[in-house]
Amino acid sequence: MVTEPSVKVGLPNAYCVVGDPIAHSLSPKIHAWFAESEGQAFLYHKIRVAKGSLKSAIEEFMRVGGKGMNVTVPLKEEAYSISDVRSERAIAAGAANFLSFGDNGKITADNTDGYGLITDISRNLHLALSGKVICLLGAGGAARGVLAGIAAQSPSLLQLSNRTLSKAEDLSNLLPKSCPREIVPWGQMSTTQPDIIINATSLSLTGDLPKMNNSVFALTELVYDMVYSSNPTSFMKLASRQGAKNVSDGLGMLVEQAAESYRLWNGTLPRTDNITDRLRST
């Protein structure tokens, strides 16, 4: 375990990020603001932790007094799979982005990632998700992590695509039996256009695309790219380029789940006016 910078015994509301790679996160940032706007005393670390070593690294971070985590890649299925105690988010997707502590040592899961996303979209980006066509690009941890805050906002058809077919139809098996769903081929175009693209793939981390008929973007309302970068991803570039109306990175949604986690540790929901900006300027 590697901790970017070192953790001291005994310091009071200790909470931190993991994963691998971990450098690039601005959640100590947006934590710190978040304190900052509450009059908190709330110090958060980020610290490397490698596949197959969470729980070892929990103990450790416990041992000195941390009350909690946020988890990233590649370790949400992870912390999902060592909690003792699931919120109904977590177990819908399968995956656990938020840790918290008891002093019985207990691990409390839940995942904020969906509501994050759904936030961004409704509030930041004006844009409602009820009656709408949506598709979902990826089937990993990340498009599990948003699906049912997906279909809790009542698209009128929530379309899922996938590399691996087997995958896409897993993920729709986890949708209430209330949500229409269409199962699209990777590559491939519905006969239903889509309102708004969601790329939940990490593709865009190595400015790789996804696999899509192009002249689906046109007429899309919203291309949001789950991926977040100081400049515009690769798949936002290529929404842009085929005429997409609105483009947007996955920003406002680290910042909105990154909320969602301070009050669950804490009680309060911060303000995020600004966050977003604030980061981009930074």
Ligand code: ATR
Second form
Amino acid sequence: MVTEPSVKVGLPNAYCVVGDPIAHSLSPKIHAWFAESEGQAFLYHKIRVAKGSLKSAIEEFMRVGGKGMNVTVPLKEEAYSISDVRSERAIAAGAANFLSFGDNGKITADNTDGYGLITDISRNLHLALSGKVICLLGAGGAARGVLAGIAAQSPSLLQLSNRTLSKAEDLSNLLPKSCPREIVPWGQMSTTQPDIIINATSLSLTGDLPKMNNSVFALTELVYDMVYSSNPTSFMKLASRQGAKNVSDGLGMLVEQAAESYRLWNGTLPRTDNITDRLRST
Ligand code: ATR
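With the form predicted alone in hand, show me what the form predicted in complex with the ligand looks like.
Next comes the full complex, this chain leading.
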């Protein structure tokens, strides 16, 4: 476990976010604002933990009073596999971004990413997913983390497209039978126009673009890139240029998944209204 230089772990009821890299994480700021608005004392750190070291990092954190962790890349699958109790959301995702530690030492895992995405789209962007044609790009951990949440919204069709076709098929097999789905080969176009396109590939992290026919964007209600950055991603810029009505990055999703984590630990769901604006202006 490597503690960021300014962090003082060792206080009771401490929480943290772990990942590698972690220096860029906005989670401590978000949780500090939640605690402030809720009038609760809540300590939240960021700790770099290398892949393969999560179990020992948890044991060390529990020893100094740690009660729970958010988990980010590349540790979400590891968090899931070492947990003792798993929520349905974590099981559906095969990964956990939330852990809480019981007094008996048991580790409970949950996944709040799907909640974060759906809440951001439906409550913050005011768009329903129910009855819509939704195109999900990517079939890695990020896509799997939100798959069940999207399916639970009853889209009229869920289109799955991924460079490696077999991984899109694997995702399709995880969907409930009641969810209509279509596998769209990478770079090809479905005959059904999507209402909402969600980019869950890791392409935006490098500024690369998914292979797709650009005429698809103009008729969408929303193009959503699950990564967040201070400036619009290349994918968002492309969608805007092509006439997409609404384009969003994943900052709202980050805030909403954090709010759900805060609720699971503290019992109250904090208000999130102005948090994305505050993050963008700092
Ligand atoms: P994450 O946890 O961010 O989802 P991941 O599990 O490694 O990371 O998944 C990355 C996703 O981005 C995958 O869907 C991957 O496609 P493959 O399944 O074919 O690997 C996609 N991706 C990454 N680089 C890509 C590229 N150059 N072109 C197309 N898709 C890419």
